Structures are given as C-alpha cells and as structure tokens.
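This document opens with one chain alone, in structure tokens, the form predicted alone.
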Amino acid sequence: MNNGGRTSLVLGALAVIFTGIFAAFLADLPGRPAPRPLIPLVDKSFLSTATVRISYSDLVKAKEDLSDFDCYGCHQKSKPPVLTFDENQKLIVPKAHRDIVMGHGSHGRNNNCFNCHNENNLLVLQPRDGRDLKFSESTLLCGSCHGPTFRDWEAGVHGRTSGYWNRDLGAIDRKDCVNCHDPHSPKFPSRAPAPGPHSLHESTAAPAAH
C-alpha cells in the first residue's frame, strides 16, 4: 500500500472515531457531572451597618419627633416622681414606663431610677460628680461609673467608630453607648454569628453519621 492509501486509511478511521466520540457526547453515555448546589447568599440581616439602637444623638440628628423625651408632659415640675418598691426592694416599673426592663448590674442595687435621672429636673441626667447632662451627652454619664471601658471607648477600642482615622480626610462617627446597650438593661443581646467563606469547592468530606 502505497503512502496515500495508508494517509487516507488512517483519516478515515480518525473521521469514525470521532464520529463515534461525537455521538457518544450527544447521547450523554459517560454521564455528566452533577450540577453545583447553588451558594446560598448571606442572610441581609448581617450585611447592616445600622446599629441595634437609635441613640438621642441620632433622633436629634434626624429632627424626629422628640416627644417620647418629654418627661413633663406627663409628670409635673414642682413634683418630684415618687418610686415605689416592693417587699424586696424592687422597683415597681409604673405602667406608664411598662416597656421598660430593669436590669442595670447583676446585684440589681442600681435599679433605681434616679442613679442616673435627677429627680428634681427629668429632662437631665446625673452623674457621680453632680453634674447635669443632657440625653445627648448620655455616653458622659455611663463614663462616670465604666471608667475603664470609657477610656476604652474614647481610644477607639470599645464601641462603634467609623469615619477616617486620618482626621486631615475627614471626622470620625463615635456612636454613643446606647446606640448598643439598653441603659435600663444594658447587657448586650447575643447575635447568632455570620456565616463564614464559601470555599467554591467541593467538599470531600465523608457525610456525617447519624
């Protein structure tokens, strides 16, 4: 057999194989791989920058309605509220103040109103040192007793800032503390934690038991 014969042989038996692997391929005879599970997207709940209270900054900031803050709408000046406990010297929350949980320390000795509001004017608070403060400056009144984590919260540490640590780029946004703890209860909530990396791969870990 000459040259051109074996050449056209061997195209030709290339052209059946080939055939044969394209035919293959459209009746799916090796199989295909399973498709990917689709990744789930993150939940948006953890995507929020928002925090999980609205301080009095921020209402004042936002020009919304202050009347919540009014404590003379309903108690008068030259009246100084009158608590009430009860057989063991716990406060009684009136029902005008339901919505409020006291639980300022484990011991439960600083659930009293007016260790931190002034009695004698409701639209200040008071600190250890006798100063008044207003809402705004509430951070300044939890300082007087958290020192250490006051001074945590001035250094950045502590807390929520944002903004640019350049300050020659721009000012910072130092959140107050009741932008995360409840003044009344300030143990902070615990938050189920954000899901970690995808690694886009599959995984070759044996399913577990049951």
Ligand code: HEC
Given for the second form:
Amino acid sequence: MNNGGRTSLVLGALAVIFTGIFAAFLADLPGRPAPRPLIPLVDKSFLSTATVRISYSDLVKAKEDLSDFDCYGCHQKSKPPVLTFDENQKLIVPKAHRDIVMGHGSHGRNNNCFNCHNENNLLVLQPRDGRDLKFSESTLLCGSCHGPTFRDWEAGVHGRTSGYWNRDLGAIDRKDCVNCHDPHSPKFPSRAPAPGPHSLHESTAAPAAH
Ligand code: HEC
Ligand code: HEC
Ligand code: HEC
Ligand code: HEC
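Same protein, the form predicted in complex with ligand HEC this time rather than the form predicted alone?
Now the full complex is given, and it begins with the chain already shown.
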C-alpha cells in the first residue's frame, strides 16, 4: 500500500470513530449524572426574631386587646378575690382563669397569686418591698426574688438585648422576663435545635427541618 492509500485509511478510520462518538453523544449513551437533590430550606420558624411570649407592654404598644388585664371588669374593687385551696393546700385556679396554668418552681413553691398581684389593687404587681409596680414593670417584680438572675439580666448575660453596642449610635432593647417566661409557669419549655449548616454533599445532607 502506498503512502496516499495509508493516509486515507487512517483518516477514514478517524472519521468513523468520531462519527461514532458524536452519535453516542447525541444518543446520550453514557447517561447524565443524577440530578442533585434540592437542599431543603431552613424552617421559617428558626428565622423568626419574635420573642416566645407577648407581654403586657407588647400588647399596649401594638394597641391589642387588653381585656385580660381589665381585672375590675369582673372583680369588685371593695372585695379582694379569695384564694381557694384543695385538701393538700394546692391552689385551685378558678374556671374564669383556666388559661392560667400555675407551676412556678419545681414544687409549685410560688403559686400564691398574691405573692405577685396586690389583692387590694389587682391592677398593680407587688414585689417583696411592698411598693406598687405597673404590669409593664414586671421585670422588677421578678428581680425582687431572683436577684442573681436579675443582675445577670442587667449585665446582658441572661435574656436578650438588641440594638447597638455603641450606645451613642442608638438605644438598646432589653427584652423583659415575661417575653420569655410565663410568669405563672416560668420553666422555659425545651425547643428543637435549629439544623446545622448544609455541607452540600448528598451523603451527609442535613435532614429536612420539621
Ligand atoms: C373575665 C372575668 C375576669 C377577669 C378579667 C379577671 N378575673 Fe380574676 N377571677 C374571676 C372569677 C370569676 C374568679 C373566681 C371567683 C372569685 O374569686 O371572685 C376570679 C378569681 C381570681 C383570683 C382568686 C384565685 C383563686 O385561687 O381562687 C385572683 C387572685 C384573681 N382572680 C386575680 C385577677 C387579676 C389580677 C386580674 C387582672 C389582671 C383578673 N383576676 C381578671 C374573673 C375574672
Ligand atoms: C410570680 C408572680 C405571679 C404569680 C404567682 C401570679 N401572677 Fe398573674 N401575672 C403576673 C405577671 C408578671 C403578669 C403580667 C404578664 C405579662 O406582662 O404578660 C400576670 C398577669 C396575670 C393576668 C392577666 C393576663 C393573663 O394571663 O390572663 C391574670 C388574670 C393573672 N395574672 C391572674 C393571676 C392569678 C389568678 C394568679 C394565682 C392563681 C396569679 N396571677 C399568680 C405575675 C404573677
Ligand atoms: C415571690 C418570689 C418570686 C417572684 C416574684 C418570682 N419568682 Fe420565680 N421562683 C420563685 C421560687 C420560690 C422558685 C422555685 C425555686 C425552686 O423550685 O427551687 C422560682 C422559680 C422560677 C424559675 C425556675 C422554674 C423551673 O421550674 O425551673 C423561673 C424560670 C422563674 N422563677 C422565673 C420568674 C419570673 C420570670 C418572674 C417574674 C414574672 C418570677 N420568677 C417571679 C420565686 C419567685
Ligand atoms: C430572651 C429570653 C429570656 C429572657 C428575656 C429571660 N430569660 Fe430566664 N431563661 C431563659 C431560658 C431559655 C432559660 C432556660 C435555660 C435552660 O433551660 O438551660 C432561662 C432560665 C431561667 C431561670 C432558671 C434558672 C437558671 O438560671 O438557669 C430563671 C430563674 C430565670 N430564667 C429567670 C429570669 C428572670 C428573672 C428574667 C428577667 C430579669 C429572665 N429570666 C429573662 C430565657 C430568658
């Protein structure tokens, strides 16, 4: 075979090979990689910056319904409510207040309504030293019994502070105890931890938030 014949043979073979590869490509013979599963979005509840509870002050600011705090809409000014107890000296919460679940402390140690409310003026709270506090000042009431936690709170160690590090730039907003703790059952309920960062690898994909 002469040189010219060999060249056309090689070129012909190459043409066949490349046509084959092209056809295989068009027909998608090697297949495509499986599409990656979608990365689940983080549950919106983890992104909320709202506090766990809406306090009296929040209701006032939002101009919401304050009828729960209108004590003298139902009680008589001249007649302080009488506390009722069962045979084990456990306080009975009357039907009219059934939305209140009393459980202050591990053994209900602080369930007596008048440890906090003033029986002679239901519209105010009464700490240990006997002065009257407005409902919006309830943090001082908590502080009258929980001194160490209150000092932590004042220092910004307990609770939540938002706003500016540099106080010259703007005010800070320190959330009240009752923004997180129900005054009647203050134990903080546990909550699901937020998911960790997503590694983008399928095998270690974070489980969908729930
Ligand atoms: C919707 C009506 C209503 C409102 C509003 C209301 N109360 Fe009462 N409350 C009652 C009734 C009814 C009772 C049971 C009879 C009684 O003791 O007078 C009661 C009982 C109580 C008792 C006695 C609890 C016990 O163990 O027997 C306390 C303390 C009390 N209320 C405080 C308050 C305070 C403080 C407010 C306002 C922040 C308030 N109530 C608002 C209807 C109401
Ligand atoms: C540890 C202190 C404490 C004790 C004990 C306590 N309260 Fe309260 N209570 C508060 C505070 C503080 C608020 C205001 C909370 C807020 O700003 O959201 C409040 C709010 C209320 C309200 C209006 C809002 C609501 O939840 O309906 C009623 C009614 C009430 N208390 C009744 C009672 C009764 C009845 C008892 C006894 C069975 C009692 N409280 C015991 C501290 C206390
Ligand atoms: C009259 C005193 C008194 C006042 C006022 C008071 N507490 Fe308490 N608190 C107690 C006692 C007593 C305990 C129980 C300690 C124990 O069981 O070891 C307690 C327990 C607690 C606990 C732990 C609950 C648990 O089961 O782990 C929290 C949280 C708490 N209080 C928050 C508050 C908040 C918020 C306020 C204000 C709305 C408040 N307290 C007002 C006396 C008080
Ligand atoms: C931003 C929310 C938030 C605020 C505001 C807040 N707390 Fe707490 N507090 C918590 C949480 C969450 C826990 C539970 C920690 C745990 O279970 O390990 C807790 C625990 C506690 C305990 C249980 C004992 C302890 O120290 O672990 C007490 C008592 C208490 N808080 C009192 C207060 C008082 C009093 C105030 C106001 C001066 C306050 N808290 C304000 C979120 C808050």
